[in-house]
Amino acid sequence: MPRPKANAKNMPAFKKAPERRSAKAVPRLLGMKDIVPSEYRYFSAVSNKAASLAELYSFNAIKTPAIESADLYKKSTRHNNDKELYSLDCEKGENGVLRPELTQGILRAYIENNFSELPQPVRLYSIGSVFRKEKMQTGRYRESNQFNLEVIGEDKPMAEALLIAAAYNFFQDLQANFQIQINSLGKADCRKEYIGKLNSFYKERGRRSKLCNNCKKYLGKNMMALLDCKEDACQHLLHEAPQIADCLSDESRNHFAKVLEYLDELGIPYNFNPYLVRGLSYYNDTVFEFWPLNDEGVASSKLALAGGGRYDNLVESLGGRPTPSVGLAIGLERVVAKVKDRLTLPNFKEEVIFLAQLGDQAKIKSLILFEELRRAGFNVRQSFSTDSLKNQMEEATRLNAKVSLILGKKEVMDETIMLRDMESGVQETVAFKKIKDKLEKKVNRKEGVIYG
């Protein structure tokens, strides 16, 4: 069989074919985003970090459908929810929507599967896509991915502290620069008094005219939505508005004070923001967000990395028993964009084994060997769709493989395999049945990895 050149470094570099786009090519929809291979490595690393962290904090994974009943969101809407939803016609006249959030689907599953019969609280986490008709602007997508943590069936302030601590450690591990914003909305009676004060404030002469057009529509209807507006003019006016802290009941004030006390004891810094309300109507008492910091150390509310809070009435509003709960959502695309430049990816340079083959019999035997090595925990790669040995070795070089295993007709007959050190170019013939033992000594691999 033909032998490759002695030095892998002399091989031609992998070249990207010039892009050819047809005039009839169909583009992606507005607001959607491709996560291409060069970016997916970072997305995968952040997602894996999220899942690992959730399990360390004793959360159990759950996966819910991307399509839910529209009724699920009627009593848990954000102030502009109807315009954000993607509606679908389902069977038997059902009104379906592409889920705009993960929380409601998780709570539906909690109710439907009788999780209330389990020891409380129930800790669940989920990673999945959400769909919203977002206003077109940088950093916002109509399909995005969220990492959610939900503590269901817990009324103690430690639940909020737990979620904030988990997110804090997540962002710290990723070396993200952020600031925690936190506030208390109190309960319904507290907000009723506060909304009256807020309404009087914005109706004073000259203030209404300074609001954006959307906020003008909310006057007298959804006053809390005014506090969530990201327009600069509305934000500037907000700093003169009354604070909800002045309307909190003793119960809500004590609960919030305890949350802050826990954060202080954990050494987690935060910024008390008396105007933080979140965009959803179902929150009560503690709410919080993680705002990114720019190079000058200034926090921005326009593209929060994460947010959450307490929602003690949501489970009951969806048909379940009264169940105090608290949740957190992290936007994965925003996190990746923030930490990509400083994120350290796993380096497999010393671990990659590339499996090359020539001929049909060699290909079949290589497929069997590939599965054996993969199940043994080796980081093995291949290009079975390529017949050219030269092209396969170019792929091995591109992957920074430590060794390549080359199997041809002669090797199949002799029950051997060619092992090539990709750095030195040195090749040796190894008995096929001894190749795993040889690789154990030559290639590092992760211990305890089980595939299949």
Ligand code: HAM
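Only the largest set of C-alpha atoms that superpose within 1.5 Å between the two forms is called the rigid core. Remember, it's a predicted structure, so these values are computed and weren't measured experimentally. Numbering follows the first chain given and starts at 1. What changes on going to the form predicted in complex with the ligand:
- A displacement of less than 2 angstroms separates the C-alpha positions of Gly31 between the two forms, with the rigid core held in common.
- Annotation: Cα of Met418 displaced by at least 2 Å between the two forms, core superposition.
- Relative to the superposed core, Thr286 shifts its CA atom by less than 2 Å between the two forms.
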Second form
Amino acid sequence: MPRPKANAKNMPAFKKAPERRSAKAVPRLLGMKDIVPSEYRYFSAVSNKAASLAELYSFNAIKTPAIESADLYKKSTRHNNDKELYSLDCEKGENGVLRPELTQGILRAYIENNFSELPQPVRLYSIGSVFRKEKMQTGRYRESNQFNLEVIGEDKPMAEALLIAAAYNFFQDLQANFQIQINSLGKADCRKEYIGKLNSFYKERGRRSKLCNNCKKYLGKNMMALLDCKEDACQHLLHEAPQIADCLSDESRNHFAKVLEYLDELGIPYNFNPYLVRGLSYYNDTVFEFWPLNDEGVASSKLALAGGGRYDNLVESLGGRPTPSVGLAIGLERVVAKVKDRLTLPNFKEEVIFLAQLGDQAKIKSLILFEELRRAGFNVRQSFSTDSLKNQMEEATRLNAKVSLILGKKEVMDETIMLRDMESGVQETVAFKKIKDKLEKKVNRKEGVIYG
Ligand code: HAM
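To test you: the structure above is the form predicted on its own. What is the structure of the form predicted in complex with the ligand?
Every chain and every other molecule in the complex is listed next, the one we just looked at coming first.
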């Protein structure tokens, strides 16, 4: 009998929440998202891809706490940072917050663990959740997961090019449709001059009134925030606004030209976007984002898939030595939403071995064998809670197992195991000791790590 093709349809059905919930049911908090098992598979596949790519590009994994000191974020303000942070009741004198980004925690760990003594640059990656009390919109959650890459201690433009190349290849592998937006913000002096120009531009008659209410509040206080506004009216005004490129120093101009030259050499397409500023204040020189393309091939800034840039002063401002650095973060929920339909789940390619047992002795022996096979990387499944062999074999069929191993009283006595090829139905008796070698020839092994 031909094996049914594995796809999302033959995954276990998870019951939908009843339409009418009891008044006692406690709902999810606003802006929070459940990653239910049917979606978790995609989430896990994307996270695994991210981790293996990071390792390939010589990044080392780091995990930092979800709760950090609020002081860590003072120097890296966003437009609405104070409102966005979730504050926590910590020990006396401690002002804790749920991290809104991974970057600062990684830099704190870099400083605290004296990573500056290591050969530079230090390349670190991390996958974890971030928390932002954001205005709610589709694709914008208050808890979301990021894949973060930081190259700490590198001032050369090659660092940006390699980082962008890593993210570019990640999205290419996932067959996502996207466009890279890139700009240079220059150094503080360039920005001061530019902000003056922006002030004059927005003060001109008729412009102020067209801005959204939020941007009106930023006028004169945070002019760069106006460029980052996603409201259509503000975006419309942008087209006539002055460009920061006209204020760049020779040093910044040369640095940026080199980044673009490397991208050209690597064959990585990009869109020079003179109004890309990113919502974070710690960047200097290169900034970039990965924008999704819709079915018509139009790029949209609203649900950026990733963003990053150079931050040469942040480590020092957090108490470390002057350490030029560059980094980026990819939003995993947004990537999953974008690529889910075309993603081939690696899990589905791994062939399932089903381990069936009959009788107490067989169950014990199966448990030991199960662990052995699992550790050897086989995608082994079981149903230890079921005694009926018929039910177990039905489960093996449902899981689309390539082979089933059946262990009964007789097999335990003879130190053998029955191997059934689920496609042909052919069974053979194999010596227990030889089962791993036999399976290696018959089924694919599992690869990669599963992230929680
Ligand atoms: P960010 O642009 O704030 O940068 O976030 C990076 C990515 O996380 C975004 O492009 C988006 O895909 C995702 N993301 C952000 N906020 C949300 C949200 N509310 N819901 C869903 N997804 C979201 C940073 O966080 C910087 N730390 C990046 C960086 C690393 N710069 C240097 N190193």
